[in-house]
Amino acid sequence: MSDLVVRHVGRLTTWAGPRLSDAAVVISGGVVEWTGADRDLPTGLSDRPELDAEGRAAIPGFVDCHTHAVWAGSRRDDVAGRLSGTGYNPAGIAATVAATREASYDDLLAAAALRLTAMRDGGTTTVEIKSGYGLTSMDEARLLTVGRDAAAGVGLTAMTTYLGAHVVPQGREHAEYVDSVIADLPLAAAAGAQWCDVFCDDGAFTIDDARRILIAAGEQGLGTRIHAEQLTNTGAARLAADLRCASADHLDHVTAADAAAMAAAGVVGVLVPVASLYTRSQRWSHAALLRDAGVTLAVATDCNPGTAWCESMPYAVQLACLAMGLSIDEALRAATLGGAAALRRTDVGHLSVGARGDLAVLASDHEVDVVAHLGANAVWSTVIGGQPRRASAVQP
């Protein structure tokens, strides 16, 4: 956590009020102390390190609230198969589980660090990281540890999620495995998990399974979230509302009634447009349905090896706009404030006084170019807790 003055920001988005032109941000001890016009910069800051944005735009750092960033092996065959018409491969997760179990801690850490570095360089400052590719007590705990250590190593703020209920592993009986997921909740919490998630869908876990697991997780002090309505409508979104989960994620097959229940319960709807593209489901209309129902929206990458191998929040924002039809401000809010709401964080996703000093200085002088300029590197510098993590000009 550092002191920093970010100067000459062409357009500054804070979400605390109107955008500011030719602005500055003062960060003290990693926390936003002041924002305003550069010409009004407070005195007495001459000894602070400065980052000159040189007229570039800046926004709050992205909050990627749904990732599976720790895995080993490759799922390239799944991609090739989908392109040849075979569709979604439910056995793909099992292949990743086998490779991940065989990998050493150091190998998993190195692979995760590369992905998380790419996220950070794309403007992500806070990330949620799920387990789910171990599916034994010790392997799940190891993945939670790897995720936390990898994020710390590259400077990201991380929250970790226990996803023992990803799929039933090969050779395990369904009901017995659900019992073991519940029994392992204290171990997951001891390994640093702050959340519990369940993949509730066709071929995964049932509504009754999810209810049992999530209620038990809440009793252990873990927050709850759920993979819901990705492959078909199961009632998982309504369950999220009934249990007041922090978020329901995917939601490709959500209904208007489900959306209304989520909005009333304060459940954040996490959009993962990369997965909709990657799996070729081509389902986009649920974004507008959720928005129109009053659901708080988040946008996340869903970074994973089989259905969304993508570390880029700018790319997820582009798809949220160009495919799902959100406006640019709606998508940027969802990728910052919305992600923070999904993680129940009030200190990130915005640049109000008192927030963490997390921001993305864009490569352009206007935030619209995040969406308008496809295939480009959208971020010039990522600042986390007042520390520039990628920049060409930091002056003492």
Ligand code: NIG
Given for the second form:
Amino acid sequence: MSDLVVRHVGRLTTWAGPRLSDAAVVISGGVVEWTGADRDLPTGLSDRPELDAEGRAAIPGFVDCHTHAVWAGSRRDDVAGRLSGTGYNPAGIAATVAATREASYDDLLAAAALRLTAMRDGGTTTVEIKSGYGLTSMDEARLLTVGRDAAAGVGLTAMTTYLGAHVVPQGREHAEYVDSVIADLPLAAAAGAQWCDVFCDDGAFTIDDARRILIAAGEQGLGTRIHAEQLTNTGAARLAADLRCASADHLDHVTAADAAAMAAAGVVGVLVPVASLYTRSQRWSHAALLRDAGVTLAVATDCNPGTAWCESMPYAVQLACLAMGLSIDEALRAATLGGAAALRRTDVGHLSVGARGDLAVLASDHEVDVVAHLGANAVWSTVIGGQPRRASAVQP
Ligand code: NIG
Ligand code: FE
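May I ask for the structure of the form predicted in complex with this ligand now, the form predicted on its own having been displayed?
Every component of the complex follows; first up is the chain already shown.
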């Protein structure tokens, strides 16, 4: 955790008040101590390391609250098939499970570290990482450990999520596998998982499975979240409301009644527009439906090999705006504060005094350019806990 003064931020978004022009951020011991106009910078900071943003805009670091970042192998055949008209089928997950089980710890760690480095270069400072490509007790625990270690290695703040209930693995019987997922909850917690997630959909787990697993997870002290209404409407969003899950994610097939229940229960709606694009679902209107119902929104990458091979939060924000119709501020807020809400964290996603000193200094002098300039590298430097980490290749 470092000391740093970020100077001459052309436009600073903190979410703690109005945007500041030609601003500065003082970070002490990794925590925001002061923000304000650069000309009002407190005295006595002359021996601090400085990062001169040279007029660039800055926002709180992205909080990517939904990723499946630990896997081996490729699903390029699925992607190619989709281009010739084959729909997304969760059965494809089995191929990733087979490749992931075969990979060594070191190979999985190296692959995950590359993805997390790409995330960090795109302005992500906090990440949620799910297991779900192991699907045996030991393989799931290994993925949780790899996720935690890979994030620590690249300096990201991470929370890990047990997704033993991703699909029923080949050769296992459905009811017996659900029992084993529940039996393994203590093992997942011992491997560092703070959350439990269930993929509730056709081809995966039922509402009854999800209810049993998530109630048991809560009893083990794990927080709960759910893959809901991605491929069909199963009632998973209403289950999330009943169980007061922290988030319901995907939601392509959510209804207005589901959204009202989520809003009333304080369940965050996590939009994963890259998955909506990648599966060619052509569904975008759920974002406005959730927003209009008063649901707190988050935007995440869903980084995974089958439905969203993408580490970039700026790209997810671009789709949230241009395809789903959110405003720039709605999308940036969802990608920062909203992600923090989905992870029930108050220390990240904003730059109030006392928050973690995590920010993305953008490549441009205006945050709208995150969406206006497609295909460009949107981030010039990612600051994590007061430590600047410059992206490798940056376009102005
Ligand atoms: O979030 N929906 C379930 N899980 C992932 C996809 C996993 C895969 O296809 O490998 C998702 O889209
Ligand atoms: Fe997912």
